[in-house]
Number of protein chains: 2
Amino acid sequence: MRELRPEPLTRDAFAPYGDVVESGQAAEEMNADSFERFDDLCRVEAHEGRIAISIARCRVATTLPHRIEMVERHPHGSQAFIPRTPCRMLVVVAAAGAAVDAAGLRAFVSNGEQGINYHRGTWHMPLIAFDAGQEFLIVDRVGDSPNCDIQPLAEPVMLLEPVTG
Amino acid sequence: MRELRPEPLTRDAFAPYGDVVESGQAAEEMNADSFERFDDLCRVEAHEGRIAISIARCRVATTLPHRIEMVERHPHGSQAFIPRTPCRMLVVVAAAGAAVDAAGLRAFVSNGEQGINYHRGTWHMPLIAFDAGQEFLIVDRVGDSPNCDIQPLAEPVMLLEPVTG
């Protein structure tokens, strides 16, 4: 079985798939200097619909290694997941396209503070979390037309512990 | 000087002004039952523009009592603030309208887990936080036309410690 070991999540490495939601970039001032504001961190898209804010709460924690047998994509909009309390996130992605390029799948691990925004059409593993109760803010598209394509992987992928240190 | 003592933030009490972002409502299942999803918690609006995701980080902590001399509103969109790590939020609001009804100003305190979404046009005190470094996720409208009206209060308002217990 193919194995994938997550690499550190950075804006540059993740750019082909989406955005990293983090406060590291150049800031603007806000409210008479009492806040720094890190503006417009994501490409938020909603076609044939509108943007909604939701929360997902983990019921069943995932342990590694984790077997991946399918990926999904949202053809009509972007989808952001941002931890509500700091926690490591693992994501697996492949470039947008009519069919997933399984050979091009990449895995990333966040630094605990980062969130991510999948661009419209990016293939990705459904959300996993390592602790039951962990909550994620979701900013994505809602609408009447279906917005989730699922594609089974011809060869399952085993997601391994990230490299540390 | 007029004084305002914050009341507990609830969805019902805040409904005339905006939405409360919290996970308490009825959930749907997601990702083969491994997550609960609390869907579409806010009325997200962007006229003459688009929705963006940003982060604000507190540089100057506010202490109470806190003197309020102005309020603002965003005529073209909603604006959500959601703490990135749990923290109490204080908000002061008045109903949308051409001019602020200062007699109708109300103050709310969150339970530490909640975020808020101001509806388009709701008058509100600019964001304050009690700890430097505290970060808030912002989901609001960006666009070319101006989107912030400021109105001084004829009589300043003193924001007091919330009632506890």
Given for the second form:
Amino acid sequence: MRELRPEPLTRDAFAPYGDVVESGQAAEEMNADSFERFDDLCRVEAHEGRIAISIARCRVATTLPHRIEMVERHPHGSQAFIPRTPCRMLVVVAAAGAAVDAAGLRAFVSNGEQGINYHRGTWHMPLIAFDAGQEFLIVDRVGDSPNCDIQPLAEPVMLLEPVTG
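For comparison with the form predicted together with a further copy of the same chain, please write out the form predicted alone.
This part shows the chain on its own.
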């Protein structure tokens, strides 16, 4: 079985698959200078539908190692997950395309304050969390047509703990 160890989540490394959602250096002042505003943090896409904002709450915590048997993609829109409280996120992705091979999977670990936005069509494992009750803000496309393709992997992949340095 192939093993996959997450690498640090950075804007450059994740760019082929989506956007890293985090505050940065360039901020605008707002509300009489009482807030900093970080604009345009990800590219939200919606084809034949509309953008929805939702919240997901983890009911069953995940432990590592974690067996990945399938991936999914959203052909009609992007999908963002932003933790509502600081937490480590692990994401597994592969380039958009008709199908995905397990050899093309990459794994990333957040720094605890980052969210992610999958570009339309990016293959990814379903959302996992390490604590029951953890909540994520979701920004994605809703509409009348289905927006989730699922592909079983020919061989499962084992997601391991990230290397700590």
